[in-house]
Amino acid sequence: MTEQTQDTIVIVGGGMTGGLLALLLAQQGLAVTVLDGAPEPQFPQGDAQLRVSTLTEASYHLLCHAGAWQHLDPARLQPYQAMQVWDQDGTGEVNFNAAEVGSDSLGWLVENGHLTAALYRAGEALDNLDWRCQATVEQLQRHGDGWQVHSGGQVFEADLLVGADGARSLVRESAGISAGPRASGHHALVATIATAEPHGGCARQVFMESGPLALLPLFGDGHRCSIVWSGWPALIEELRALPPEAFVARLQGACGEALGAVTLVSERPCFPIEERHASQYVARALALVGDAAHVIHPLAGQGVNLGLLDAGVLAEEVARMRGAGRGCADPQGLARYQRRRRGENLLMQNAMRGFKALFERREMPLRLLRNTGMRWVNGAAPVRRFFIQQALGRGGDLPALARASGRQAPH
């Protein structure tokens, strides 16, 4: 292990955001700590958890540089080569592999509470990680040049105190940083289903003029699909409120033929869909990264892989500025990481925004040029590749470690 520093950092929320920059911070020799509310991380067992995400190749690099990957449980992972995007009401599809850019996979579906498990276990490695579970926070305040934060009757010292605390964050707020939320006009039920016919290992998406509807390859027997439903409000509530067999009637009418008959075999919770985004990102010896900085729509299944980048490239930046002997708070260097991340996340954000309008409006000649366009980027292939190259999280100002890990990624 590196040699620790005088420096200390304090991140509240021990997520999958806020564990991958712990582990990359502490990986410097830095003193962190994590306090989290919530329970320790436990491995999933039996079914697939119902919250999940999609971790993209840059993803998987920061991952594995952290030494996380080498935790997840193989037989839990589901990679997915190929993607199929469709406009309900229309001709309009595009189809996505991955060997049209000489990978194996577009990306990896895994459930939340796995990756935070294999997180907080390779932090068990790390002495100078103190990672807290079922650790409220109840106060935060500036000291001197950093900030205390008390949790359980202790005080904690922060010379950088780091948000990762989600959408509704006490350090946000603390610090006196607007993120008012914008009602995206949906609703999002999650459920897994069974199917007939196997994914494929392929992802698929439907767009319909109430939100899209993606169906999302689970590990297993290749016969179960996480699906994540967006929509108006009252849609989803009543869909939610639907006896089992009518829902599967209006879900098979929602994504056709394309798995066969469908099965529900879980329960159908449901989430308002808030999209928020700091006005800036940095404070005087602060950082937020993840929800607590931004929350896009889930259409793009993104908002996991932009957290993961806003660890790295904090971590990368603080690792610059105690290279050049500055401390880990230093304010040029956290304004550098504002640079290098907030407008990225900011283009996602509004580029979800403009796909979820572009599906709802009805009009004829926008239908028309909307599948037509579809169709031409299915038949272009240097513009598959360039839309490919973005799904695998290739572009933009990427940190090093997410770039090459040295491990050959599963497939």
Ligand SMILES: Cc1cc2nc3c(=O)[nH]c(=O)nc-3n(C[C@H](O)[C@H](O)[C@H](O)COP(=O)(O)OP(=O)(O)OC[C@H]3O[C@@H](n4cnc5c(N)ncnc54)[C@H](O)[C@@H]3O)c2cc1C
Second form
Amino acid sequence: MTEQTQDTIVIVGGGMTGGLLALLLAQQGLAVTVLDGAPEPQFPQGDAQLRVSTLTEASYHLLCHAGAWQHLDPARLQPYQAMQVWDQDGTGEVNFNAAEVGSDSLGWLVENGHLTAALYRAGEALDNLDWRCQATVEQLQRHGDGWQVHSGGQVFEADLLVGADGARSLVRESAGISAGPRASGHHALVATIATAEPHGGCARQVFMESGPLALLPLFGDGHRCSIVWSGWPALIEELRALPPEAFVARLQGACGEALGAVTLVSERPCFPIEERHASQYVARALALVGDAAHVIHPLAGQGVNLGLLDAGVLAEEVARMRGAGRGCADPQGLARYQRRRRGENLLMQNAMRGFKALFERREMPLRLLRNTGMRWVNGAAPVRRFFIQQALGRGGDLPALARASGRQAPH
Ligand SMILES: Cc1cc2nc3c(=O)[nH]c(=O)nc-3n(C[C@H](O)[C@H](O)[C@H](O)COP(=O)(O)OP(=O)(O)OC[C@H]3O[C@@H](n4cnc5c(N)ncnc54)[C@H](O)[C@@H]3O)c2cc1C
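What I would like now is the form predicted in complex with this ligand, since the data block earlier showed the form predicted alone; can you produce it?
All chains and molecules follow, beginning with the one already shown.
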């Protein structure tokens, strides 16, 4: 660890993005405090949790550098080597395989709670990281050049305040930064299913006029998948209220025979999908990361990956500011962070909107166009390789820590 300085950083929110940022900053020798309202993260046991995320190769490298990946239980991690995307209405289908770019996997499926617990465990080894749970932040005030953060009767001083407090960020609101929301027109239902046929390490997604259905391979006996079914609110509410047998019949109709007969093995909670994008990611002595800065449609499973990249880039910029003898809240450095991340995140958000709109349309010319487009992508190896690189998170302005970790990616 490098020598500690007087700079103090307070991160509100110890979820996946706040947790990663805390580790990367504490590794630089900064005094970091994380305040999170939730109880202490625990490693999950037994059945898979319902909230899961697909992680890219770039996220894997960041988590290795932070020392968190090493705390994940390999038995609860599911790598996927293939992706299959098809249009239920037509003849379009695209297949991606990791082997095409010489990679072992296209990504990993991890439970959100599992990853948060691994980040928290990694933080226990860092003396200069004070990670507090059940510490809801109630109020934030500007104080001199920094901030005062109020939580449970205590006041924390911050030279740099980071909002990693999710979609309804108090930090963002306290700084007067606007961020929508913009209704996506979709809600999402998540559940775990058992499948007669093995998932074979393949992440599947079928696009329907009403929205996409993702079937993501889960750890275990190879016959469990996590589903994320996004669609019009009335449809999702109807699916949630159906008796289990009727729900399974609808699911089977939507996903076809790829996985054989399916069985529902969990609850079916639903979430509204609200898109947000902060008008700015930084203000004086303040930065936003993760869902506090941007919330995108989950159809490509990119939300947390973008947040982890925010954390990687912000940590890199803080190191640069300090290397140049400036404080960790140097306005030019924070502006650089915003320049590097906001455009890329906006691009991804707009791409998701475009995909959603394209598959919603029933007009014959558009259906023909998308089916032809999918067949073209599927038939053109260089184009397929381009999309695989994007899925791995290799595109764009990556922080150095997202490029390589010196660890061999697990199979
Ligand atoms: C159905 C669904 C499926 C998804 N699937 C994927 C996927 O496959 N891949 C992917 O990359 N993304 C996915 N996403 C998106 C992903 O879940 C989010 O992008 C991610 O959870 C954001 O992480 P975060 O740490 O920024 O925010 P959050 O997870 O919202 O964490 C915020 C933290 O801040 C804390 N907090 C909030 N307010 C306060 C306060 N006032 N004081 C103290 N603490 C506070 C909370 O307790 C929480 O721990 C999905 C989203 C949905 C809805």
